[in-house]
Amino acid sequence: MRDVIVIGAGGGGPVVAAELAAKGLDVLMLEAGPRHAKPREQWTHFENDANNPLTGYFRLGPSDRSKPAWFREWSQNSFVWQVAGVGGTTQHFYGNYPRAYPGVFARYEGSDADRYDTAHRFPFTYSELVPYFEWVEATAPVQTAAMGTKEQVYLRGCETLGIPVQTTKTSYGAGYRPQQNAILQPGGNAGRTTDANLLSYPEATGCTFCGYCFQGCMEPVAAPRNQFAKRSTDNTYVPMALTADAWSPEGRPAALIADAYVTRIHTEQREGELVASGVTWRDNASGSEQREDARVVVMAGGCTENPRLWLNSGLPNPNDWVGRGYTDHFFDWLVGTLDEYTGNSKGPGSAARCDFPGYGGLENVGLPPALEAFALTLSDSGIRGRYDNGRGPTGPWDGQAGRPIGPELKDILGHGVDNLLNVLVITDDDVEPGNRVVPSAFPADEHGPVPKVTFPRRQRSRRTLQNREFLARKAAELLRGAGAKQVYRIDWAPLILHVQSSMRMGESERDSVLDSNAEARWVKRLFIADNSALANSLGGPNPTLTAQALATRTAERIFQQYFGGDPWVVDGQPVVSTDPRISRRLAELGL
């Protein structure tokens, strides 16, 4: 029997496996998709061949890309981003580790604390978090984004905007500033030259300026796998849970198997208690099944999968809240044109934003060619002032919002995706019962039942609309103010990409699947640990940092409550170990 499996390998699980390994538990780590062990051997830098969601590199399907992709269903005009593999997707992600806003976490009492989704708040308070907060960057690490001429170009617009330049970590208020991202800082000849030649390591270090972030960090040619420059959980928790046994004095090496489908979570009764006590995985390769027990049991498969995967476990769901609660950020998408040189497809994906608490935030997106022309053309509003008869929303952009097609698309991206300056609307949406993971009519495959995405425009709240149109017309004046001759609203569908709390913690039984400590209300032993445990949107910020620092906390808490250990946090203050193994093994892996 195992101490702990963890169901998934992406942006959370890691986590837990990582920091539990490290306390000498058994930890198993049961990833579904592959593991891209050789990046440089197995991706490239093609766009089609990383993003295509039947065929790329990056799609939700097993390691054996002459097979098909899972079917997932969603009926209404959106696209569902859902990456399988070994970092999940952190693998394609742009490295962003903003902290949540302070207004979502219970008894906030700031002047702005009736801006919020007060229905839906953490229960607990930020401070609470800030110890996990900074544990997280230390590891990843976490620092000021490289800046680039895009982002120079981008914060010009932000200082039109009448709000102040943002010197915290925390949000209180409006105010723009570079991001805080995990992508390490170049060095040598990182940033300063283009000539391939020059950016192996240990020449070059950290960020080469490639601009291919959504295919996947490679770089710098040669690295070492800790030491590539954006930090996905691939390239820092899966290494650290591996080698907990080299870096930890009490450590012992967790085990990960890919291309491994958890079907099942076992449970059965222990003193009047429902308790997980295992689950059963399917190889994708030969399609043996195999159990595995364990004392402790953390789901960390998704947003999607998860509900997914309790449903077709048969578990429990009293307040029928198992699913429901899928909520993302109301994304939008703006793009100025400029008689100028921006960069646009250059240096780290997103390095720059504003942030509005109460409303959302502004990024700065840098994309190449091809995903420039999908965010061009995904629109809820039809071609642009064609067959929409003028339902476009209008404002301070050129005509009526939509997707440009033909002409007017080769025009834009004709003029350079070099010349062009993208904003993306990240909303604070509200959580709401409709948006839901729930059993497709369409049939099972291999692993069971699939999952339908059911995320209805028409469930948006009155206040996430008003919040998405502040956004977009604060856009649009950011990139008038950069310089920009053309403003382009697309009014995007829903791209579901932070996408959270499907399982979501709550302070309330009536409308949550978790407690306090990320623990199932229901079955006991069972924990989530990703995105999906969320108590909502928080506030806008994008979800990595504060799913991971959440991750932190609950491995804390599975190692005090079943497995009797200390507390890793005392006071406030993280309890740091001072054993020179530790910060020699720390060094080694860049972290």
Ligand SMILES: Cc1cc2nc3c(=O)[nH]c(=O)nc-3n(C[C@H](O)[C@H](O)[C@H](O)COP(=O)(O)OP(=O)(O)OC[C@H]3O[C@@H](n4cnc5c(N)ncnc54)[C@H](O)[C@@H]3O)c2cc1C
Second form
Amino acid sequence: MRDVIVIGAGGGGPVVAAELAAKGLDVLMLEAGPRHAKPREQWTHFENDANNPLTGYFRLGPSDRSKPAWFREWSQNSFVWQVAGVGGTTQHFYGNYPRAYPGVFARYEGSDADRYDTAHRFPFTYSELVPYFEWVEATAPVQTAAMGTKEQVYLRGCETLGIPVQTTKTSYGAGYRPQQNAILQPGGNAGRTTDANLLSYPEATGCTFCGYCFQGCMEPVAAPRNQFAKRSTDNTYVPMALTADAWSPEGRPAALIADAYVTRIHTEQREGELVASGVTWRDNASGSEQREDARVVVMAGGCTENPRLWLNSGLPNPNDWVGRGYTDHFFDWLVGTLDEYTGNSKGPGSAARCDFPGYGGLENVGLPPALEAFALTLSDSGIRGRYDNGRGPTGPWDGQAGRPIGPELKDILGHGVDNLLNVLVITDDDVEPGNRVVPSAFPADEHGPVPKVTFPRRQRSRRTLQNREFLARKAAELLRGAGAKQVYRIDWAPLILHVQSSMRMGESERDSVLDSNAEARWVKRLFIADNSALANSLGGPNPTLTAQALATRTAERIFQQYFGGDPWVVDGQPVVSTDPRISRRLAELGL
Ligand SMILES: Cc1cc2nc3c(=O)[nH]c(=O)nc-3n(C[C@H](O)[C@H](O)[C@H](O)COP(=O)(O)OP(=O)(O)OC[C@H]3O[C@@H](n4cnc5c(N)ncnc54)[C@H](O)[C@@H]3O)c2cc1C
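Could you switch over to the form predicted together with the ligand, since the one displayed so far is the form predicted on its own?
Full complex below, order starting with the chain above.
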């Protein structure tokens, strides 16, 4: 019998595993996808080899790439980027670590309080989460992003918006700023040269400006795994969990099994309560099934797989909220063409942002060529100015929104990927009960009935749609201010990569699955510790920092509630500031 089983080693699961392994608990992490233990042998900078969602090494599928990817039903025009494997979707991610806006938490009393999704707030205050934000920010670590040419051009556009520079980690109002990123700043030769011979560790440390964050960070060459620049969990919390005895006085190394797909959560009745008692998992390679019991089970399989596993396990769903409230920041994408070099394909993928609390945010995103072409083609308005004439929204961009094709697309890309500037619109979108995961009518796969995800455009609330329009206009204004000659709005179809809140915690038991400790309302000893536990879309900020802060708090609650541990935060003060492992870690990183 294990102390704790964690299902999923993506953005959230390894946080709980590392924190509880550090306290000496016997922790097992089960990860459905592969473990890339030798990235320099397994990864490339070839975009299709990495990013193709069906065949790439980053896909939702087993280690064996000759086997098909796992199927899910997406019943509308949309595109999903969720990755299976140790590190989960953080292997793809850009490491932007802004904090959630205070307005999405309980008892917020700012003058803009009614601008947020007030029906679906977190069941505790912002200040209660601050020590856990700080804990994760110190552990990752989170640093101010390195600036290059594309940031210089983007910030020039921001200066024309009439909003101030933001200098605090908490967003109190509209502002623009360099990102706070979980990417190590360049040191030594990094960022100063493109000569590959000079970009090896330890002569170069941190981000080398290679521009391939999307394909898994393996920079600088020859760096040990935990010194790779981008702090995806395969470079941070996973190694920490596996070596907990080396850095924590009472630590015990966690166990990790990759290619292990959990197909069932087991429960039993104890003293009149339904209690989680273990899991069954399937070995992707052999197809054999094994059962493992534990005192506590933590789900961290992501927003789509958690509801699927819950429903396939026959767990209770009395208020029918399992899988509901799938928020995705209803993204949009605007691109400007400039007559100058922007360095769009270089440096940390996203290093500068604007915040508009109550509406959402804008981010500069740099992309290599194939992804840039992809980003220009995913539209809900059809082909720009053609068959859907009259449908694509108009505004301060050129012509109608929609996807450019033919000579126009050629012209944009022919301009040169490094003469473009991209702005990602990140909408503060409402929790909508109709946006949800349900069992698909398609045939089951080897892991049981497959999930169907629906988020009909018509079910977006008025506030969500208005926020998106507000931000798209700001993005166009920014691009013009930066010097763009042409501005294109694509009107993206749902692009699922900031997915949140499908197993939400909430103030009311009528519309939430988790209580304020992230424990399932109807199954004791069952916790959720990933993006699906979030109460809402955070107001727009990228979700991983908040999900990891919440997962840290959840680990603390598990330790206190079921293993007799002491709290890790006392009187609002994080133990982190005095925790010797943090100073050791910062020293190790030379910070
Ligand atoms: C291109 C891109 C850029 C992004 N950039 C940012 C960014 O800059 N900042 C930010 O905050 N966020 C970013 N994100 C989002 C970020 O990746 C997610 O917030 C984060 O990975 C979510 O963590 P998670 O644990 O909820 O899910 P995941 O990371 O998807 O992890 C879930 C894991 O569980 C495993 N799993 C699922 N079901 C089972 C099962 N039944 N048994 C065993 N294992 C299972 C999966 O294989 C997966 O590894 C980005 C995403 C993409 C695609």
